[in-house]
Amino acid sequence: MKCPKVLLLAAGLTIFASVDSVAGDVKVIANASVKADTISAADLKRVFLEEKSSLDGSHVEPLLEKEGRAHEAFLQEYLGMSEDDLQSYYQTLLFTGRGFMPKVLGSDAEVVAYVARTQGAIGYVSSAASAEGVKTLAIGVPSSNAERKLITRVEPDYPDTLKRLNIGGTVRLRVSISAKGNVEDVELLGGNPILGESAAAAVKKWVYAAGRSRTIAEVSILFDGR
């Protein structure tokens, strides 16, 4: 019987070190209903470009500031777009029916108040703004020095029905690893959802070497149906 094969992306885990949640002049905040405490810079961009609508299983909706230093810093550091580019992008989403224009508020205080009372809301404010009533998300950035050695690996079960039908493929998972080395959360990024459930159940039992901070890894698991 062939066992699923665990493949490490790009010849190794794609690791993200949890860094200070404030980058420059801006910090990212979310409603308390959002389960995630950390978000990668790539996922943050995907959320605000409406390519992603959930974090750790929680539905999220982006919120913009109208103008100001925090808005300019957010556009530059996380979206890599100008204000005109962003507005043009949203207009295209509206025109094609693939998205909506996010709510826009005029100040840090308004953004914090709205995020605090609105389930799933995620926004940004200046680094000096009060974050009372909301949670501040740590931004994960790629780090080649954040290696986490896998100590204990549990192989996933290959569902008999899918195996008999030669249904396989690669499942991609995002794995949140605590500083102590236990797996805190697993999110399915791609692949067959049934195989994904099996893979996630196994990965939740994995144990990594202790690290200096919470990290995020992307893992691919191949279910070979042949």
Contents of the next structure:
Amino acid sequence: MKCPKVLLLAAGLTIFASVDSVAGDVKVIANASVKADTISAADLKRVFLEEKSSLDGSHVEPLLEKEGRAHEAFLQEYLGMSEDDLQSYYQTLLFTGRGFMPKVLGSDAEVVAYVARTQGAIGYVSSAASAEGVKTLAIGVPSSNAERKLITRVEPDYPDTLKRLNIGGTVRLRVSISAKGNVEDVELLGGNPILGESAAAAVKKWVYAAGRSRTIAEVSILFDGR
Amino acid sequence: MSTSVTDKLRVGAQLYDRNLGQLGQYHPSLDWAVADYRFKSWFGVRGGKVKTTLGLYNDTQDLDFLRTFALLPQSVYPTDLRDATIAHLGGDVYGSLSLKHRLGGLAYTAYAGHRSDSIYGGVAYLAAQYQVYFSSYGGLQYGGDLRWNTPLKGLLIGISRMNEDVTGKAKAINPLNPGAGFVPYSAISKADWADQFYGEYTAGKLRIDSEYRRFVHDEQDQTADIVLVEIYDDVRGWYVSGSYRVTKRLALGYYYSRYSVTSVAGGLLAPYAPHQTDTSLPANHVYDKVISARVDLRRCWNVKVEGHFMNGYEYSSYPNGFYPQVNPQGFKPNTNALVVKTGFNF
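Previous: the form predicted alone; requested now: the form predicted in complex with its partner chain:
Entire complex below, previous chain first.
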């Protein structure tokens, strides 16, 4: 059965030459004033370590979540640091006059609300959290050759059982597109494996515009379980 | 304390105070006071009293909670000479950038300013034994640092350079005519410099550091127009340290620190300051083997217990921890020390 609530987040819109890393449990959000739609994993780390304060010309300021799965996933997958190491890092910046202690909020909802109203704010929340009023940044390395236009899109099935149990979330796929525009290969990068299987089956039927060479795309598909 | 004035401009200041034996004596000083404007991630400027970037730990040497050890290796970070390198009144340009082709990242700092030592620091304390009492000690200081976060995860390597030109103003008993009382006295270094090479490797709970510093100090002491002594000190120090976090609350560490000085004197008082060129003598080196344990009772509260097993006492015209005023019976070739330290951070 096809579900009308299946939303395509960045499907076919965001093409990458390569993908650094992804996290199934966390997504990166930013205030609408931030011009960038994508951020590389390296730049994301530099933003949160206060080595970089702008993205595509927009000022950005990191925001932390106090604890929880999203926070742990973010530390592990994007910063590669423990909580203690991160706190020591920020204290070092603070006590040497080289930086500041980022604002820390207690929940996904607080982070989303703060990011929505604060110019330049960039934070992270769990994949399942509502991102109303903020933009979700895709993680990867932007391609040097322009994005491939999606010509034919097939919507993925939302398995009944999962739908009934309100099990949803974002599925992230790495898609290999031939020069002719056919999807040659799909790899699940993150998210629920059953939803991932469904999404992969649909994406394999997609057709892109012909290009000069084979390219790799990262595709995020949201199964809205609410 | 610090605050952001605009997106790119930040200001802040911090006070510092200590009492370490006869050093510091609870005379507070401005640790840093900075206005920092970052144009781009690869280019920013900061001015005021700025912490000096020199090697891995110079600017963070007071942040005890960062490390397993109670004392940093004294061959490279002598705590009695903290003032000599800790900050400068001037400005920095700095930045960082990611390298293409996954070659890691570079961070640079270049600085120039005025160094101003506390008169409660090691240089002034050592001079006091000769009845030379400094009222000021400092001068031009400039240099730079370049560090590379290599593609090998956890490996950082870097190089620092510092140049300085220092003048100390003092009063002293004229050694040529002690009965005449105090006379103006000055200590002028012509062109001191330090080079420092360093590397750090972290993998999970393991951290390994190593640094080498060479410092050349060329000083001329005079009263009125009479040059009393000219001293050339060549100070070399290095260490290798390793620490491992065994559990969330316990970390263990070990380092080997090696320090030596050669000193050559000229001028009227040279006969009283014989050349020191043999670094194998205890008077010209300190070799320190250190074991350390750190227990984190809370996230903000730690206790450290550390054993130092030292050979040599390095006693020359340049200080390094051993002072005759507090060792009136003289120095012995070997010294053991137990350090127990607790710290709070918040």
